[in-house]
Amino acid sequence: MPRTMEVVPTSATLGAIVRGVELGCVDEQTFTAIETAWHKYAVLIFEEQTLTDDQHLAFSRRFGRLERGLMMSSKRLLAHLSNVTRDGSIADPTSLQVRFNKGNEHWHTDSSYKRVGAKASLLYARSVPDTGGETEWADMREAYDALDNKMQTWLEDKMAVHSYRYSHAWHGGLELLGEDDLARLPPVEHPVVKIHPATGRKILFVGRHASHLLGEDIDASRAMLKRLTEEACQAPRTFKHRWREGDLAIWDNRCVLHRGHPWPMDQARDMVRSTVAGDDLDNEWAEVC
């Protein structure tokens, strides 16, 4: 590890706090580093940075190619998730702009409505708000552990089916996108049970875009899919953060289910993502390089 850099665990079975690293400047060694200690915590913290876009989307590439956003016109690489306008005040709480990130405030796993689902998110913090707001992790490879064999065992070889139109109805995805862009996304298989390509854990792989298990009652693996969610996202198993100003983090979408949390919508939490896309080279939803 790099003289400088200092990687603090958290109390918890995921995620570490990294000091003494500006990512806009990170050289092989360093990068290195960074990504022994990613795989090993599946979160990382990195406070105080002072992060342009083009740094953001540097940084992140050095992950994998990038997604791009959800309608076939975007070439957008940076996501807002934010309360605030483009003219810089508060939106109302009932807009369309505030009613589709609700959904981030329930556990799921960026993209895995696509055939290839995302890699890893880095949410950079540019204004949080006084209270709330937080991001909280889950680990899915501490919670596939915690099955008893007959579960591990039925689980081996189902698969889920994962779709946008179901996970997004009740907050505005639907208005978000045209029938164009929602043919693009039709529902999709993933194991319920995967093996992390980098580390070989075994890795429950669920949250809320998932929408039934293939070839199962769909009403009881609906209540199936929701119990084992509810029972891995628990302690130790947990992570949540407080943001500040300058925080960007960087999660591993293969192994963590995230939420965020509410905050006082007459404050302003101005956060700015961008999305490593799976490594299939065939993903249509990545960027071209």
Ligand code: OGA
Contents of the next structure:
Amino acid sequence: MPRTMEVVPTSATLGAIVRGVELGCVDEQTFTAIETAWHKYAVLIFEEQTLTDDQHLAFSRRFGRLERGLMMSSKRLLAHLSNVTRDGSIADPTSLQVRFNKGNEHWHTDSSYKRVGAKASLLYARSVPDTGGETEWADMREAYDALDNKMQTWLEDKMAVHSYRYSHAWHGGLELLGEDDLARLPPVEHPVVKIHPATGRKILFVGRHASHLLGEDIDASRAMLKRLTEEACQAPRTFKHRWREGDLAIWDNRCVLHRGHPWPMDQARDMVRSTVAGDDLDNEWAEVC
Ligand code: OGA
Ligand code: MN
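Okay, that one was the form predicted on its own. Can I see the form predicted in complex with N-oxalylglycine (OGA) too?
Let's see the whole complex now, leading with the same chain.
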């Protein structure tokens, strides 16, 4: 007999644990319930999954078209966030693979350096360390609401410049892409205050790819964006998940920031992620279906 879906909210302003669902076989009615819960909680954790890559991709596609990898030659739809090498050994902490993923330890929203940012990310835990390696999310709906009126008004028409080169230069890993690939990632502009298309709520849209405010002093506005992010990502607006193998998290990049936490580098952490492209018919990063 199919189990019934149970949604258990966290004590933070976002996030819920979902039990009683097998993501490999979700019927229409259950999908609608998942989508409704996702809009309410912004981050859902599904426990005890056993997903093949194809099942992971198929479930992700129910939210929209997927994003392709950043390399021009790449048709890859799954990103591997892992310190395990192809031959199964633990990667050197100084390797490019590990350094590139280090950037994820700063608050960010996926693909905000693209003209159309990502809609959703679905991260699946294949192997997890005994300690550390948590992922944490912060609620940018509540973060906007928590700003004082003066700041809300000042930010209302501000645009931030988001840049892959900027964010990947200060934490390393820029060299993963060639000049051709980087040329397809020019700086882009996003409003600092966005309206969430499903809920109508105002969102503070910042994070590590946001370099500075358009038309403002670069250093001063960069410092301001950092301060806004730091103040936004505070309890009760944050929720930190300690992974178990078989957990899948889906989050809404349009209204949350996230970051990873470090773990002992002699232990394996192997995660795989699909990314749902932002809803835009001309999104140049979305797969062609
Ligand atoms: C991601 C990400 C953080 C983590 O998958 O986009 O930032 O904890 N992950 O691995
Ligand atoms: Mn990320």
